[in-house]
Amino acid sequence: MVAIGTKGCSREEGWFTDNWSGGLRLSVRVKRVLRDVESAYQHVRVLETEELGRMLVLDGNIQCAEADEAAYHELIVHPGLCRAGAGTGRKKNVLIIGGGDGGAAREALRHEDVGRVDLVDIDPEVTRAARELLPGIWRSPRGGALHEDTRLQIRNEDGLRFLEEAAEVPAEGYDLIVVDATDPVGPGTILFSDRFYEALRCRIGEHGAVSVQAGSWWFLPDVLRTAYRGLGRVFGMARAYHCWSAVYPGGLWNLVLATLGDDPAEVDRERAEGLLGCRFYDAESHRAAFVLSPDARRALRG
C-alpha cells in the first residue's frame, strides 16, 4: 500500500476521506495511489479505489470517479443541446470550460451533429492524469481515446481569457457552453462572477445555451444562488436543476441551464431519444431533472 498522506485524508491507512462539512465526511478504501503530483495550480491526485473504481481527486475534492461520472456528465451536458429551443440544421459548436478529466467532451461528443468541442482547461496536469490514467472517462463515443477525436480541440490556459481573447472562437458562437468548474473559491471565485457571464454570454450564438455546475442547494446555498441570480441577469432565461452522484456532498448535485428566453426544461423528444449510449439521461430525466423540491425551491429564493 503506497501511503495517501495526511491532508484529507482519514487516519486509517488506506482510506481517502473528503471532508462535506465540519460534520460530515466521505471516505473510500483505496488499493494504489496512480498520481500524486502538485501542479502549478493544484493538488492531483488519481486514486484506484475499492467500490468506486479510478478516482479524480484536487486539492483534497473529489472531483469524479469511474463508477458513476456520467450522471453527472451527461446531465451537464445533454439537456442543453436536447432542449426544443436549440435549434437544427447545421454542425453545433461546444465549448467546454473546465472539464479536464474529460466526461463532459465525450458527452458532447456523442451528439453526431456536432462538429466542434473546444475543450478549456489551465491545468494540464489534469488533462495528463485523464489521458494516461482514466481511460474509463477519457474515451470517444466513436472508439479509442478522447484525443483522437478530430472534432476535440484541447487548450490549457485561462477560461476567461480564451473568452474575451481568444481569435479562434467560431465567428457562429458557440451552441453551447459547459462551465464545469471548481466551486467559488481561490482562482474559481472569477468563473461566478457577472464578467464572466457576460463574457459568455457574448460567445453563444443564436439558439446557444450555457450550462454551469452549482454546487448544492443543501450543502451550498449561496453557490447556487449566485449560479442562478447571476446567469439570470445576463442572460434572462435561467433553470436550476438537479443529478444525482454518488461521490458529491448529498447525492443530489445541481446545475444551472441559462437560454435567451427558450424554457431549457422543455426538451426535443426526437433528439434525447436519439441518443445512444446514455445511462442516466433520457427524454424523460430531462423533465423530470427540472423539478425541485418545495425545500430546494426556499432555497433557491434564499
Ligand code: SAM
Second form
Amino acid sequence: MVAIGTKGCSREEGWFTDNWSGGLRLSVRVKRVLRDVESAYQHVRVLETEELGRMLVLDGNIQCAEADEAAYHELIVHPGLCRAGAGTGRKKNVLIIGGGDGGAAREALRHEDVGRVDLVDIDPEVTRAARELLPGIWRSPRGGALHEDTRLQIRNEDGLRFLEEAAEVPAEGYDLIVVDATDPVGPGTILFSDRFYEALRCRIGEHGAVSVQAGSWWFLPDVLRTAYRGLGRVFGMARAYHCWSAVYPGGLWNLVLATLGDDPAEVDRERAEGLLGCRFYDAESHRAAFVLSPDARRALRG
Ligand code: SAM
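Next up, the form predicted together with this ligand. The previous block was the form predicted alone.
Full assembly next; the chain just shown is listed first.
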C-alpha cells in the first residue's frame, strides 16, 4: 500500500507510525522488531505489536496485521469464487499476484473445490518473512503451515512476466486471479497498467474473474479509478466494493472485481454459506460490500 503522505514513518521510541497523508497518521505501539531488511525490491519489516499481533510493513507502510487481516483477505478472494456467475464442475485454479504474506492464498485454499493455487510474489524476502514470522497468517485451512498444502505453488517473480510468459498457466485458465499487490509505487506500478490488465484477460477461463486491491475512494481516488476503468475497459464488467480494515487509512479499503459479463454482486448463497471458518465473509456481507455511498460513487466516476 503506498504511503499516502510522505514515505516511511516517524520513529518515536516504541511506536511505529504509518503516514496516511500530510495531516493524518496511524501509530502502533511496538514490542519487538522481528525483521528489518532491505530486499532487492523494498524495505521489509515484521513488527510484534501491542494490540494487532505481528505486522508486515513494506517501505514504511503497513501491509497486514495478524489481528484484522482476515477482513481484507476474505473479501479479496471469496466474492470472486462465490459469485453466482463463477461456474461449477471441475477443480478450480486460482492465481495470486503479490500476496506474499499468504493471507489471500489461505482464503483461496479454504474452498474444497480449489485444486491449484499459484502464488506469484516478486520478493522472496516477503514470502520468507511470512513463512518464518507470521504463523497467524501463513497457515493452511486444512491445518499446518501454508506451504505444506500440496495445492499451493509459490513463485518469486514479477506478476506481469509470469502472465506474459505463461509457461506455468493452466490450459483451461484461471477461475480467479487475485492481484494483492502494493499500490502503484516501485514494483507495483506495472500492475496498474492496461498492458497488465490485457495480460490478466488472456489468462482467465470462461467463467473467470479478477479481483484487485484498488486503494481508497477517499485517500487514493486515482488508484481506485485507474483499476476500475482499466478493468472495465478490458473485461467488460467491473464493480468496486469495499472491506473493513483496522490498519488501512480510514478503516475502509476498496477492491474491484471484474468478470466477462456476470454481475460480481450476485452471490451463490449456498456456496458462500458453506465456507467454514470465515470471520468477515458470508452471503450478506458479499452483497453489502458492493453498496457504496453516494460520495464514493461520485469519486469512482471522477
Ligand atoms: N494487502 C496489501 C496492500 O493492500 O497493499 C498488499 C500486501 S502484499 C504483501 C503486496 C505484495 O506485492 C508485496 O509482497 C510485493 O512484493 C508484491 N509485489 C509488488 N509488485 C509486484 C509485482 N510486479 N509482481 C509480483 N508481486 C509484486
